[in-house]
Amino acid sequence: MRKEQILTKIEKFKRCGQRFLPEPVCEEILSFYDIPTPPAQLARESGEAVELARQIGFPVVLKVISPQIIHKSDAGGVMVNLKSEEEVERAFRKILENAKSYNPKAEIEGIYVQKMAPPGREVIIGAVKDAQFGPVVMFGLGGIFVEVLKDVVFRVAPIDEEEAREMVDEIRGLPILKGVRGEKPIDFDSLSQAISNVSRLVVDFPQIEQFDANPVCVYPDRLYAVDARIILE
């Protein structure tokens, strides 16, 4: 994917009224920004869901994709650490019935097969389009520690890796990046590369209102943006 294509993807949705855009289409456009995504494809029916778990590895998640069902989770259409092909259909007709009660109009494109990503230190990266500064960029730990502690920082965007490191030494959580009880320390160059090219796309990309990545899962030697959401102006 280029940028011209990601511009068109985009100008495609607006011009549809479309402001949150789907997971498959974020993981592209993260993708082209080197920020590395657990393996995934879209399944259209449990057969094919089935096949596509057993090609990526169990276990796995499934998401339902729907432009009207936003928050996955409080509709039921999510369902994690899937680790047979029995637990994957079963999964994949409960998500249809849950989202189809959370919403009966809500077209559904599709369920969302995805490598379920190892366990990591848990961290957030966000942008938001402010009306003074513009693009702003945000880090921090992630998963439930965002809401509970709100250990975030802030930075105008672009940035450079080295901006983002100094971004990742002021959150108070930084010690549990470095390891706590004999754990490795995570990869801070990996990390830094993404912030910073996080800083990129909300650049590069005006019409991005905002931008978070919630969990990125961080390792001693990689990362996956595990959950990504891409919201239009």
The other form holds:
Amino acid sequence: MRKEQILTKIEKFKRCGQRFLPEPVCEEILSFYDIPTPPAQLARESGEAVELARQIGFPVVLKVISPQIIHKSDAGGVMVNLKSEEEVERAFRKILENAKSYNPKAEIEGIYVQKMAPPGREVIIGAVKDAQFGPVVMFGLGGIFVEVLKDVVFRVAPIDEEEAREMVDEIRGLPILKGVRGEKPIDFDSLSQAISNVSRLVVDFPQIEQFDANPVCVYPDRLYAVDARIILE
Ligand code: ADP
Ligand code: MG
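Provide the structure of the form predicted together with ligand ADP, given the form predicted alone shown above.
Full complex below, order starting with the chain above.
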């Protein structure tokens, strides 16, 4: 059932000529694979965003959703830690303004109102299709660790949770996940499960050219993928 639903969505976007799936759709797909994401909903106008923020609970994050904007923060399309109705209203207007000046032709589907995840340790779970090996799953710490230090590990997909745990153990930044200066270790079981599940997702859907959950916020007792991107073939 879930596979057919996802396939229908993928086919729909392909038909429209959209190369990547919008964040809300990616997060729906993640939920089918038991990877938690923060509560969120799409708002079409600012009053609706305020109402959704009230329902979801402050603080929230607002994000632009547009078929022409793949990297939302590059377009000034992400505003975090909004703590009141006034801040949500202002951020809504600002994001639309930013998106327009970034790309005047951008069609805005709406603004995503998402619960702000508490500060945690940030990791990336990704996948790409390798010409030789087929789908390959990637894991690394977020931020400078991936950009500057290239501290990432790859495996040919699919992998089970044990193999995923081995991947996690291989990164140089492992002490950060184990906890430094009295911090508690992160939830390694949930993390290994999430990596293994991403590896199954990309094997299940050969239409996926590239997958990124960046960042995934990990805590001592759980995790949340706060952003996800799927690029189609
Ligand atoms: P993009 O990668 O398209 O620019 P993201 O959704 O990843 O957009 O948002 C940019 C940054 O904002 C993230 O890297 C993260 O640091 C922060 N962020 C996004 N959503 C949340 C959230 N729900 N809770 C906390 N921080 C968030
Ligand atoms: Mg991101």
